[in-house]
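Starting off, we have a lone chain in the form predicted alone, written out as structure tokens.
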Amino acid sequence: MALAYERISDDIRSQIDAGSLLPADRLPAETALAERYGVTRMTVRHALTSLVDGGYLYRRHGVGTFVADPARRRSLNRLRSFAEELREAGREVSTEMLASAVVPAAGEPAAELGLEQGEEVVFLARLRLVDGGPAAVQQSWVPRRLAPGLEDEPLLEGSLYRTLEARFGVVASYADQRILAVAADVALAEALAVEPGSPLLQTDRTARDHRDVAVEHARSWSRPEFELVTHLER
């Protein structure tokens, strides 16, 4: 039998899925919801927190709890490409290739990929557009020995992971990821159509295959409206 907070979260989620609750709608106060469902306020808070963690709701401190826009929701629960995340939400994603070249590994990419300094990597830089507007700049480093010729290969549907798997048999199984807030420099501001100094989400990720071999190191900068959400359980 489902717990009380699970029944509440399931009911609210079904209202969101059915369109009874729309993006940006504000939910009733916790006390009102507790009275409606016949439970304590703490139980309601637990239910709402699980929906916030899952990306269905968001909170504004001192204002209330609101329905999140699923079209801007990106999940941290699964390893997927930027394009896959947003296409699943019904968005149109396209890619503009900014750079594609074989370069010597150096610095952080070399260390994260476990390569010797100077070993060849394929460097890709891409501008990701969502519904025609700039959304993210992504840089990727892939060991060239794993994907020789990748620098000349058109990406399948703009997805590096799909191309690595289909063309080279390289499958990213899991990744370690770090997210931080940064200020846009002049180049990023121009690419993403924001003012210099505007806040961006920077994501650093190293993806590995089932043998624990690093197959890609990536750094991306996205406009903050393309939020990242995760679901955590104890």
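Starting from the form predicted alone shown above, please give the structure in the form predicted together with the DNA.
If you are looking for partners or other molecules, they are not here, because only the chain is given.
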């Protein structure tokens, strides 16, 4: 049994995705939508509010409710895999697995994941190639008890998150990320085909599920042309 407001927001979102509602189009008034869907205006407002929060719509008091520009809706501050993000931008992404092993937890990954020293962790190191050229080196640590056997699992579409979700029922729902500028050491320079000492963007990230349980810690270094984009409010 579908909730009324979800039925409405799904319907409107699918119209936007299908292109029958275009950016800047004005939706019918809330009273009209209430009548159309056979609910009260409060229920329509609940549905519209969830779409506004998701960046699909915006409201102008006294004027109407409009379809948002997809550029504003975009990937900003969304937790997505490296591959997902770039493929959506139309780039070709491939992955070279550098390492895949079960190791004892230690140091920063252990601390960030909230594990005892020595607990088993699956460690993955990957080189990401975009349009055929090296783009980033990523190291990931996943508590082994959340995903036993991950070390032998091929990654679905190169995406760790997708694999965790489909194979182990582990869903990352948010992450906190630290961004630094660092100088490439010799190994990174070689992997990424840059000069040693040249600037790289380093991101350290801990992803958690909806219960705040840490499911992955990752560190990655990317070539300078792969900028990060964030959206700040208020």
